[in-house]
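One chain follows as structure tokens, the form predicted on its own.
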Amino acid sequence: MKKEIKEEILNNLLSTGADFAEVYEEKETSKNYVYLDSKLDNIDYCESEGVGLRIAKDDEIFYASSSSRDKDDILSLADSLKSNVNGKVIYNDVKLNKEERFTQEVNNNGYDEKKIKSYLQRLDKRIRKLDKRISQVGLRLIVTDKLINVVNHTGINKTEERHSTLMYVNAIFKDGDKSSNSSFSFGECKGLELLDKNIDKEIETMLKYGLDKLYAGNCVGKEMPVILGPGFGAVIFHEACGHAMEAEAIATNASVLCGKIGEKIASDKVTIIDDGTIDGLWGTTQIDDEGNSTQRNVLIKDGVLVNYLNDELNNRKLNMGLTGSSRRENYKYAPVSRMNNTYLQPMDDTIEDMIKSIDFGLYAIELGGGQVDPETGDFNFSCKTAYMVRDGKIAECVKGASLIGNTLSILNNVEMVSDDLKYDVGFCGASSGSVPVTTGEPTIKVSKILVGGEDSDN
């Protein structure tokens, strides 16, 4: 839509006394390649576009969206939305700034559909040849291009091009009646040049974990020291800690971390950062979905809580300044404060020393799904890949392990942190939909966590 039309819509939204008005416009295309049973099983092409309107009056927020970008349709939507507010006009004759445009360089390295199919075919064959116990290989490639524009009553008028490529690799292992699966993924805010990434190490690791899990015994359950592996091991901090630092939870007193700014809530080993500016990472953008610049936000520093992730409207209650953290899945959702690329800062402890320091414990290399209550901080996470640690050595692979605990407890029990920081990609669901995020962590040792398992220690 033209600038003049957006100004007209904003003024219409403000005409009944709203003190905030925003128009968010988006166009997105994506291709999803599914390679299964050694053939390109499906290519899904999706294109969507639409507009989201948001107004606020004091603490009340109203949102509506439409897949139409027709001026009359949007003005009709605005009329419906503004009917929720009845008061004296605060803003009129809104004028937008000159559009600021943020672009993203991509290099697809000649990957057309023929070359993509050839890449998937070669990768499938390569993995299947590794071991006769690999019964199935699944590959999935998702390529997304998005263009957003956000304007609001303060004059903000910003547009960003966003491009991303994501690859999933999964292998199923079978031996008689035993089965297991192992997988990895890699994604960045790049074009198809991502497919030129060397993934030899990831494939080798997938094979090892898949075969180890094929013959895994039951996990021993009890409270014990736990080593959390790098990368996706950080999901425990993302879920149990990160969400508790988002303004949506803080502003409604629905977080265990409410009112704790300046307090020591973790061990000295814990510094947690959320950074939406790291070049190429999966959760990186140049502006957030309110049009504010993304930034590097230190949330916990040497164990002290120093900041929350904040957005425009929740900042009315918190008055702590914006952190460039407002995100949404698409135009159908109103944005709220969310994480981008969240990681635990590395230190200089060694993994060897961590393992040697444990007489009996768990090495949780990969975490799976879980639940967390942000109000209490209580959490429960399953382990995708885990090994027992006995007498200072990594022992047998185990299945059925889960980690049960509390946010404040685990933060205070972080005892050792290594320097092997690794980033993993994923999607995070919340009230503003599912957004791409990065979790990052070096290998760490937690002095004690309650481990759930099917066997008891004798």
Second form
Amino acid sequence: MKKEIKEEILNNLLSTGADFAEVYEEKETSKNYVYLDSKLDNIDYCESEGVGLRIAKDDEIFYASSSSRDKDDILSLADSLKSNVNGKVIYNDVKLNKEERFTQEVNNNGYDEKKIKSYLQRLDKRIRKLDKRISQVGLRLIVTDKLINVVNHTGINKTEERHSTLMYVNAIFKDGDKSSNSSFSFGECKGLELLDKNIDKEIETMLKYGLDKLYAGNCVGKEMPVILGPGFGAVIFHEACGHAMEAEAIATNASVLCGKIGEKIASDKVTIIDDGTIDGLWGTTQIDDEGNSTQRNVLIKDGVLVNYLNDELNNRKLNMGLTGSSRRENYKYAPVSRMNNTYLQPMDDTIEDMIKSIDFGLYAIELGGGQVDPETGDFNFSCKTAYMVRDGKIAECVKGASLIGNTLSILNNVEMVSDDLKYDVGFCGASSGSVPVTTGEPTIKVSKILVGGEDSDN
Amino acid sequence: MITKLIKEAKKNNIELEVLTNLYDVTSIEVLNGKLKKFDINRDKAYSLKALYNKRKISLKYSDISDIPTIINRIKSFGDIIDNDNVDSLCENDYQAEEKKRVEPDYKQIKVDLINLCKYKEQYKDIVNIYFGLNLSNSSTVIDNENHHLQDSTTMIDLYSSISMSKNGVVKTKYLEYYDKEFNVGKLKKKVEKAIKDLELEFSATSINTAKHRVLLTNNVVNDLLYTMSDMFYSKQIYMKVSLLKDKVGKKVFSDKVTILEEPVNDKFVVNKHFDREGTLTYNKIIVDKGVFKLPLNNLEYAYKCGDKPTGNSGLLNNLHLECGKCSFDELLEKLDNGIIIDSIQGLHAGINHVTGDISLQAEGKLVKDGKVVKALNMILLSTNIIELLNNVIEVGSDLEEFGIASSSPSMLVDNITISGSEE
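Would you mind giving the form predicted together with its partner chain, to go alongside the form predicted on its own above?
Up next: the whole complex, starting with the chain shown before.
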């Protein structure tokens, strides 16, 4: 939409006394290459565009979205929104700044559809050749290009190009009645150059874990020390405390971390950072979805809570300054404070020492997903790959292990942190939809977590 | 525009079908007696199914005005993908009865929700009381050269969370259900039950890992059934990733387990009369007294497996366990000594769809001599879906709707591991 039309919409939105108005416009195309059963089964193509309108008056927020970009449709939507507000006009005759554009250099390394198909064919063959017990291989490549523009009543007028590439590799293992699956993924805010990444180690690890899990026994269910592997292991911090630090939860007194700024909430070994600026990482953007610059936010420093993740409207209540954390899946969602790339700062403990220090415990080398109730701090996670630790040594692989606990207790129970920081990609779901995030972590040891499993004795 | 696109496609040897989804959703959120958010979402999306060069190509657009670009994209994808298309376009017609849409009184709903927050004044331990409501009107239209189908649905999705704090400990209870219209009395009853349950939870403790007789409440059974419903699909069976591969016609669960899908049973809130490929839906038995009778299909896998399409392309509507005769109280009596599980979390990660292993954070109640003696938390439901559905003793009669896709009664199950660690 032209600048003048956006100004007209903003002024219309503000005409009944709103004290905040925003127009968000977005166009996104994505190609999802599905390679299954040794065939390029499909390329799911999606092209969407739409507009989100947001106004606020004091604590009340009104949002409307539409896939139509027709001016009359949008003005009609604006009428529906502004009819909820009734007060003295605060802002009128809003004039937008000159558009500020943030671009992203993309290198596709010559990958066109044919070369992509050939890459997927080679990868499929390579994995299938590894072991006869691999019964199925599934590959998915998702290439996304997004263009967003955000304008608001203060004159902000910012546009960002966002490009990303994500690859999922999944193998299913079968031996008689036994089955298991093992997978890995890699993704960055980059072009198809990502496909030239060396993934030898990831493939080797996928094979080892898949075979180990094929013959895995039941996990023992009880409270025990747990070593969490690097990378996606950090989902435990993402879920267990990241969500509890989001302004949406803090401003409504719906977080276990409300009012705890300056308090020691974690062991000295815990420094947690959310950084939306790290070049190429999966959760990186140059501006957030309100048009503010993303930044490096230290959330917990040496165990002390030092900041929350903030957005414009929640900052009215918190008044702590913006952190460039306002995010949304697409135009259908009003943005709220969310994480970008969240990681635990590495330290110098060794994995060998962690294992040696445990008589009976769990080595959760790969975590699956999880969830947390930010209000109570209770969380749960599933383990994708886990081994028992017995007498200071890694023992048998176990299946069906999950971890449950409470945010504050786990933060205080982090005993050891190694230096092998690794980032993994994921999608995080919350009230503003599903957004790409990175979780980063070195291997850590937590002194006790309740582990769920089918066996009751050790 | 749709007709023009279909005609243009035909000129280029492309058979094309366009599915148009229109949504008009209004949402109201109220927190502690104040309006938190008011949302309107009006969306239109076109899903294209193209048959070209013996391939099937899927594309999705919010705008289909650029016909030449769309045609070129279909052709270029058709030249490179390998799917051995066995699909065809829809050969059915359907026109839903015209229903006069009654616009709800949003202002009154807002007032009702704000008034419900007054429980916060009555129960001083309530920290936050939140209500959200989505009023959705959606319509689905499918067009190809010779056929036209049109259907529409209206429903209300209600969700709530209530949190209480006592001595620095916070507990939260979540509610969600679907309905044909907003009924404040129904919501009030659910809120009162949630508050009662919440108060009990403050005395909750864990228990040590052991096998128990377990009563899974209807919401829990619904969550498990819906999450594991992929095992019923022909595609999963064909790809050898279903837990029920090679099991059609065989006994897979306890004979107490009968699973149906009833998309055209009008006692449910939403009836979907055709799926995303225009196959007309019908009521069906998937598992009959423990025997796996009917895999769910779309056109492609119906053909590949030599079956008839079941109307389940991108659609699951009113899947449920057939009710037994026992009320919840009668199931509780039969439980006698055991555990009620009334909440599970982490379904997106705590279930392995390849092995069927389940390891989910749970909350519940310890029952002795048919009476609830204390609340339980920090426990895990640790089992396998096949094991669980083979250990069913009784299915209840308390079927409740939790979503368009599935609903469920409660279920009494024997010999299930509940993990935990007693202080």
